[in-house]
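Coming up is one lone chain in structure tokens, specifically the form predicted alone.
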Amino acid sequence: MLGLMQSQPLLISSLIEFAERHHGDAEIVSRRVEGDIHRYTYRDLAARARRLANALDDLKLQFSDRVATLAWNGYRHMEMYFGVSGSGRVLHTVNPRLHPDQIAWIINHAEDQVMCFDATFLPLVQAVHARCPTVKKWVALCDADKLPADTGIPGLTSYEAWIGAQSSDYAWPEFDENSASSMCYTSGTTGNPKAALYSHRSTTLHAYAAALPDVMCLSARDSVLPVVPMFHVNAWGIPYSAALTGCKLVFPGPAMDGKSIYELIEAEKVSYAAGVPTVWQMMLGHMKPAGLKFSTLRRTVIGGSACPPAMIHAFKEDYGVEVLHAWGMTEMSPLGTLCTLKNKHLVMSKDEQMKILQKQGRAIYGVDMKIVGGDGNELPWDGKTYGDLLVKGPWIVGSYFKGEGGDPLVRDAQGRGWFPTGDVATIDADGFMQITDRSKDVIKSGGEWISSIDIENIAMAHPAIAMAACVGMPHPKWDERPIVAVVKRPGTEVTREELLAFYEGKTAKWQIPDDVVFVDAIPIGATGKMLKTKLREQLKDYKLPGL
């Protein structure tokens, strides 16, 4: 017997209806690539989406045809998030800081047949429009006035003039929930990279989830800023939860530095901010000189990698603020857990509680993960046993576009399909997952594993230390040792050897690292992640000392 409830698909389209007519004079300000502040609200963007969808549909843009951005956080933007999926086309957000080559792969490989891009990226734009034959329309994100002359891009349009020509009248479609609404391509470290395709029902079920009080707790009291690129896994989803849940919406645009980030969260009274570590550890590098203290910031999520324990202290002791520890990747939509301590935890000391926190959290409703050894058997949730982190639910992908890789998922006993995430991670009893190390990362010393994660933290709690990246280098009798690659904080000072006492009675002796190698800075990746491979390869000359 089937339910008698009435049938209505789950469609990106009703998130902006419901903006529109449930909150739809909440406010989105946006800092422009022109440098201003641009406002306006939830009626206005749902009336530039439907303009935007009779200009796809003047196209004659087919079902499910690719539409790309190259662009920042701002307004248009997010109309392009609507606009294109709403009318059942895919979303194709392109990250612009891949390298040229990969980006004009990317286009075709996605056979994107519109590319709107922020004025910013124009030159990148010129080095790959010849390269990317199936793009049959090439827009710029701006003004009319504003549109560069000469750019020697065919038939170059300005998004004003283009969207601004048709009605704000359209009636979204209904179709399947299952149809896919926007792509995004994986980093590619190895290999071309592969995009994960999100459906109109995942991106739904996943802007629920995002929103719960156990995960971002979003609210219409909330004002929020999305540091998180909208290039980078769809800004995590906020922007569709913003939608549902009718939050005031910030967004930084191309200013990422700490001084301008600092500036509008004050300005836009923001209370709720979300970004990979690396963006904070600006904002803090920023404001602990010039003494300056957070007047509305209560909470941010931290991800992307893994926040170190250091930043978590100094956002709670010093600001009032409290970290979301949170973990996810581009084939999760992207959230998995998200930190936040249970009825129990509160009654204990705040150095315990820290202890919790450090961890990436707990899987939210809609995502199940497990820990299996080398035979691929659950290994126990006692917070002590490492294992590869395996993953399954309804915003997990199943495969990739055009069947990239093959089948990545690993069945079970039962035929079920978990997607192995690369992590190598433990779980306790209570459920809280902690990542110790991508399983390419972690080093193997003696039979042993050792934690590079750990080694960064603890380097990281020093304070002539601003960042650093732990490697395995072959050793002759214990197959890797450790060592800790670290870049100073400006006017600080710190030797090898005070720095390798740093570490004890932090962590087992034989954990401690080898050496410590100081250096300028270390490589940084299209997502804000450090790429260990760039590093080992300048690195590559490098010998232990004593060998």
Given for the second form:
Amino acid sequence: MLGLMQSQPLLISSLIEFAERHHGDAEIVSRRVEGDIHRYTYRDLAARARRLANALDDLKLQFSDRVATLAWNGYRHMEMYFGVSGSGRVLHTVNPRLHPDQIAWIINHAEDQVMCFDATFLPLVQAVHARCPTVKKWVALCDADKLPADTGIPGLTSYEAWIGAQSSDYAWPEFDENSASSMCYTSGTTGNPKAALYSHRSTTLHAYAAALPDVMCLSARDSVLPVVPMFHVNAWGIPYSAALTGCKLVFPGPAMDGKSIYELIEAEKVSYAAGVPTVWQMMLGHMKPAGLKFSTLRRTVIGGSACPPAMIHAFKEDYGVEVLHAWGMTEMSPLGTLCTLKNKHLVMSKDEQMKILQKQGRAIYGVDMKIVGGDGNELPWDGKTYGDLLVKGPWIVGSYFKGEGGDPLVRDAQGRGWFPTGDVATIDADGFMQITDRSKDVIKSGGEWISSIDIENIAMAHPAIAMAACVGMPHPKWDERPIVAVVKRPGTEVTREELLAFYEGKTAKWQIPDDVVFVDAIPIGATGKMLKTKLREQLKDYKLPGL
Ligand code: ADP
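Just the form predicted alone so far, so send over the form predicted together with ligand ADP.
Complete assembly follows, chain above in first position.
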């Protein structure tokens, strides 16, 4: 017997329709590439997304055709999120920080038909456009009078002229909720990038889940600033969850430096922000010397790489901001776990709570996770045993676009497919997962594993250290030994010996790094994470002390 409730597909268009009808006057504020501040509402957004849908129809784009963006976080990008997917096409957000050769490769692989880009990326588009034969329309995300001249890009149109010529009357089509809605390529540190192809169903379910109180906890009372880029895993799903909750949205555009972000938070009374640790590092670095405080910011979700406990502590104690540590990946839309306390933890001391809050957190309903050993058998949830982390759920990839890389899933005894995350983790009895390392970054010393994240977190707790990266170096007896590369905070001093002494009592003696290497900067990749592959290259002539 089937249930007798109405059957309605979960479509991205329903999110914008809802926002328009129930939160029509909620604000969307964007810092534009031009530098000025733009303001409008969800009602305006919805109307312009419909104009865009008409423009795509005019181009005779078919269902599931790909429309690409090279764009910052801003209102026009948001219109593309809804106009492209809502009309049945697939939004392909391209990461502009990738190498031009990789960008050309991705555009060709996705067979993008339209490319819409912010003026900032004009040189990039000029470098790749001749290599992208599938693209039949190039659109600059700007006003008609700002359209750059003599670009060499055939038929370049301004977005405003393009959608301005269209009607805002448009009926969003209804189709199968499993249809593709958007795609995102993984940065692919080795081999060619592979694309996660999200569906309307996976995206709307993820949007529901992300808004939950123990997840991102978004509401119509919030003013939300996603610093995490819309070109990387849909800005962690915030654009969709924002439409679902009707929160005020604040987009930083291209100004991602600490000063600009801080000023925007204050000016727009932001209560909630989201970004990777390196971004917050910059912001706190700007605020601390100037003695600045937040007047409205209450919560910030930090993920994408491990958030150092020292940062969680600084946000809470110095600025009164609660950090929600999040873990996920491109293949997971991206949210997998978030770290919030349970009722029974509320009676604990601050220090005990902090130990929990630095973990990557609990699984969100919709994500199932387990850790397995080399034999594929599940390992206990004791908070100590570590193993390969596997996940499954309705917003986790089943396979990659065009079947690249074959079947990525690992089957269990019941034949259910689990996605191997490439992370090594522990899970405690309360279900809190903690990442030990990327499996490729784990340091193997004398048959034991050392967590590079633990070593980095300790260094980051030292007042003179701005950034730390731990890598394993070959050792004839121990296989590998850890060293830590550090960047000092401006105006501070610390010696190698002082930093090594700082480790004493904080970790087992054999896990203390063999050496400290002072560097000017640690290489950062396209998604704001430390690039350890590059760091290892830079240290290729390095020799451990005494060898
Ligand atoms: P890419 O794989 O292209 O670098 P992703 O954003 O998909 O981009 O990266 C996912 C990986 O980032 C995870 O598998 C994990 O290793 C790391 N990661 C994400 N969030 C965290 C976190 N909170 N703590 C530690 N590692 C994290």
